[in-house]
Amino acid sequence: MYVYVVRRILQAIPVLFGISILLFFMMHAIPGGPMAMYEHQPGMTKELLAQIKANFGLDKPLWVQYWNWVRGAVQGNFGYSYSYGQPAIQMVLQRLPATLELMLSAYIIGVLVSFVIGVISATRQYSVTDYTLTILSYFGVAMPTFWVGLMVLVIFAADLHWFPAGGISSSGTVFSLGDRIWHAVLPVSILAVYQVAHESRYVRSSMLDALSEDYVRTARAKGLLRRVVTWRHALRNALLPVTTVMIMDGAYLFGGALITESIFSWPGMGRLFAQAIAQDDYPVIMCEISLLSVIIILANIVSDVLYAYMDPRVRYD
């Protein structure tokens, strides 16, 4: 297991290197690339431009400006913020915590809910419950996040004022649990609803497939409880397929956290991205992308891992 652990580390190298790669040309292959903040500004000329970039190393040959790039970000270097001066590194990580913990909340409510539901769907599948379950899920993956968020957002905060309209907690008081929770339910609850939306469908698929499998059958013939055999026997196994799913889906909700992190005004890496976008401020913006691909490709690494451990007849070696 440690050889293979290793292995897809120094696979996940060349990966990354190609990840730069097109990241880096990406960049400066957009109108402006990564002079576009300031070319935009009143009054500046020629000269003071060519300063700018001069200052920057923006001047030498794109390999050469490649090379610095990859080599400062190796070192945890990703230049310094167009916007604010600051180092790109320190500002997303001063970002990390705030989304951390609405990631974590929503994961884990998420996670919770697609086994409930899916158990459910698929213990009483083709019945009016299971029909509506199916509805909602789909219901949930169609509808845009961006949507959704602006509607709970007039209804639960503008209309009813039962939630704050954004932000991380009240402003001018100290720390308070119940104030922190009261500001998280809403982003949240949006990060969740879709991960449950997506999860429960491969949970339910999951299970039908474990609840028809001769052990079950066996276990149901011994005289079992339905609950024992359901929740201990067909779930254990079930866990197996959908393992790698619940994963990716926790990585992939840094991304989900740029609209929904702005929509809430929630102060994490999410809102952050959205405004160095919306600032054209390329340090920060070569930093996140970096940060999200790396966290995929460990959340890639990690759920291999797992699965090996979950499934002893798995074996890498």
Second form
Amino acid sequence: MYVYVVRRILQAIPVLFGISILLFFMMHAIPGGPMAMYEHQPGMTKELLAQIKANFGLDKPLWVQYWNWVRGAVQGNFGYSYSYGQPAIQMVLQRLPATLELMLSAYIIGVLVSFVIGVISATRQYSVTDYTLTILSYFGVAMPTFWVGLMVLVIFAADLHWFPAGGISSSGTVFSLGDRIWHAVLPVSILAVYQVAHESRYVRSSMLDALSEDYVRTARAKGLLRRVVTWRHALRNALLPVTTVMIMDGAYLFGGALITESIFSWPGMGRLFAQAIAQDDYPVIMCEISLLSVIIILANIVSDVLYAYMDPRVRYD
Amino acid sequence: MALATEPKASEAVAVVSRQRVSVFRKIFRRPITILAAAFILVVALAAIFAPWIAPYTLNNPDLNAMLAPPGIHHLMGTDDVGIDLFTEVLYGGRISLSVGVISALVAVIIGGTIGSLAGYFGGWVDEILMRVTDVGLSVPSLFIILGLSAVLGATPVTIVEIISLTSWMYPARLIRSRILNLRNADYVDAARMVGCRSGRIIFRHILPNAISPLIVNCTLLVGQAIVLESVMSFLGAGIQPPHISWGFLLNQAQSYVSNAPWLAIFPGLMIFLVVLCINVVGDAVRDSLDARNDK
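The block above covers the form predicted alone; next, return the form predicted in complex with the partner chain.
Every chain and every other molecule in the complex is listed next, the one we just looked at coming first.
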């Protein structure tokens, strides 16, 4: 097992290397190149610019520059935001808790509801319930998150005033859990609905496979309650293929958060990114992409290792 | 070996052509699929013939009817300067649909080529190409897409490039695994034995037999690409005027969403319905090609 974990981490190294090269060349494709941030500053002269260029080693060969950039990135040095002058990494990390609050709530709700819906669909395959849930999930998958977000905002915040139109908490008040939840309802449910639409299908098909296995028939033949067979025997085995999908979905939820946050003015990483895009704030853009790439790679490793751990039949040599 | 398979080959051709008819029939077995395909066709034709169908023009705002609600004169209402929204939706469909279709095709061609080379040659070619694919799968795609559009600028052409460069990985893996299965099939050995070159074997012998999952994937990618383009445009990193797309219209609608909701409803509805129909057709194609469903 440990050997497998170590090998899996070693395998991630070439991928990280590839990503770093990709990002490095993206940096150099930025209008003005990596020096662009200094050209912006007031009172900048040509001599000073050349001086800075030499200081940063930008007159050196490309591979030396690449090495320096990677060294900086590993230490969390992604340069300073053009718009705010703060270190990019600091700005991104400041926004991380808000994003995690949004994503984790949506993720937990999404996973639980997916299981319930998926299992119900599978145990009543081809019933009216199954068809209705299937159609709903079709709708959920095809609906663009940002459009649904916009519509929900209009209906429930602007017209009905049931929920606030955005933000993470009412301004000028002390922290209260109720207020936080009240603000989180709309963005969290949109993220969760989208996730349920995707994942309940996986749970359904995985459950269908499990339900047709011999051990399920054996359990039923023993006279066990149908409920017990479904939730304890079949579901445990159906979990296996679904886990991988769900962990990776967790990492990709950042993409959904990006859209949801910018619609609901949620002060998280996604909104920061959307603002950085609008303001051409390249250091923040690059910093956030690098960080998320690492998170996705980690999620990949975790899901593979967990799969190997959960299924004793899987042996990696 | 080669001789023994020859009469069978001609039989196979007949079977294939008969299969094609039945596959087509199978795809459109359910009325919902016909409905979905018909809707896509109508929207596509409306977009193509937009200049002839559109009741108004894009640069002739009706200053007496700014932010007019949907009605007889303006089917979907008008925007903040009095341009007919129905006209805008028709023209917007041209970019949305063509960006979607072209991006998906380019992505499938890139992915298909990389996957075929990796699967057919194996060894270090496979190793390198699959690591590149892993890199593509390990980057946060929506973030990379927006980042690239900030760096490269957003024109219809760069948007197609950006979307296809971030969606080829799945088709590449798909075709690679198919080719790994077919690489040592008897008829491929036979082709190799009579001296076919690698390129001919891949494109004439293996690909036609490996292509069906790719077609399904391409269909679904069209829907994905339409959504990606609209997200880009919605966040202001996509289509810029004078071009318009459904996502761009939604971006414009944001500021008027409470007093002119129709500006957000109709373009969004178009994206939703088109993607929904594409998914329905794509799934029908998959089900009809899936041999397991024949039982």
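All figures in this text were calculated on a predicted structure; none of them were measured in a lab. Positions refer to the first chain, counted from 1. Here the rigid core means the biggest group of C-alpha atoms that line up within 1.5 Å when the two forms are laid on top of each other.
Superposition on the rigid core between these two forms places the CA atom of residue 262 less than 2 Å from its counterpart.
In a rigid-core overlay of the protein, residue 290 has its C-alpha displaced by under 2 Å between these two forms. Put the two forms on the same core and the Cα of residue 275 is off by less than 2 Å between these two forms.
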